[in-house]
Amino acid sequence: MPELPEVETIRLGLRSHLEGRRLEDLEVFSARAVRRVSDLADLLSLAGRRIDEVARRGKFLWLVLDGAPRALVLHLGMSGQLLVHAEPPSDLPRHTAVVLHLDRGTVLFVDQRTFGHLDAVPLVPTPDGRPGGAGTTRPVMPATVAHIGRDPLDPSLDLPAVAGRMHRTTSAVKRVLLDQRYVSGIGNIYADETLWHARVHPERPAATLSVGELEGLVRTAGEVMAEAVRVGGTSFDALYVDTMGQAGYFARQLRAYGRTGQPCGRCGTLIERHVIGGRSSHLCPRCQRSMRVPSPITDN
């Protein structure tokens, strides 16, 4: 369920409460949680070490651990949580998949769908040399990231190299950004409202933009997914909560994600939803029915 924002937006509870913070103890309830671990014993060995660093591309978390070969990565898939305690609760929520202990408080990966996961994984050299990704200054990154590409919001991202990438696929506009080889971050909430404030129909080829236009589109995915973490992410229901169990409020702001039959909020035609690749997709079928220039996202 977690896109960018809503990742974002734990990683900065999480680094407020975990970095210095030793981890102690790793308990594992589920199974699946750590499904790709290739040896639960190089995730329990884990244990003892000090937590330096917070870090997170697109939708991945990792914990950098002091003098640790691998870090600890964190995935939410459509319904994880990570909570964070003071003390291990008394008893442990429904879907509790793993327990960290820290030297001081105690985070709990909850996760009802369980199409997320934990896994211990080497750190592995950038190929630009630049920093991993947000919240770490060293130039790598896990194995189990590398395929996907730096988010909107990465200083690092280089976006003409990108959106040039983009422009050589015929494929659907909207499957393209849901891509994380190419920008990573973006999910369907985030897609359908960047297309939104573009003015950009989901299934028109990528190819079918200039360079230019594609650059914008990614520009304007940032300006949305930034001002979404600004105020803590979208929540609407209680699956998707901070660290501290709070809702984000980005919900009264979507433009076009879960507004079928409800007016376009620039030209009062009623928003569209429509099954593209087995997901929704909402639009509007007037702003975007064909190619208009990326506008800021003020534009409204």
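Form predicted in complex with the DNA done, so how does the form predicted on its own look?
We keep it simple here and write out only the one chain, dropping partners and molecules.
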């Protein structure tokens, strides 16, 4: 599933092609892609408006449209792709779910596993009065996004407040990183990478870390993900590509995730895979020590 760096890479690609363009029409090919739309007329009513901003919070993207009380929300799900074309292709790719026709060019929403969706969502004020997310200056966000926290790449993230909330829970720190109510956009890949860089065991209770250490952990997550954005995100297969159909290269820089049995880049100890909270976790048992370390899972 695309995580924050992959969605941010796509946002940056969309921004350069969409902002200032007019959304002329939406062509829907898959009812599942608009399954969350309560009234299709609300979605179609967005046609004819100028796209002012391409915004993101966590893994949610939305288009801010000139004068519209609703935003066009796009969620990629597990395999969604947003592909920009200067001209409408003569043959649509397989699994094309929705086509956004612009006054110049088109955007195809292609979704093989059909977990992604588009929706027309009312905009609501942000509780803190700050911009709704990355890429927007407006203190509003789609109502369906309001339940998730800001993410490590959001310039309006209140880091001390987030760390203070994290410090009040005894849940495993990896589980807290994955909980979108604290900080959004971090999935399994970048949680493992963040914890490796911070030398923190994923099962360590968040409350045993100081507020300062938790601030540093979230800051590290932002640094890791910013580097991933710089190289286009992480691609393990053809399902994740950017808006021009290109793969990302951060997989080459992974230090923990997916490296079971390979030497740690710091100390040479072999990376282990554990199941913690029902999720695979990759860690160095020497660099990321815990008072209680579970037995490793072998892939044999």
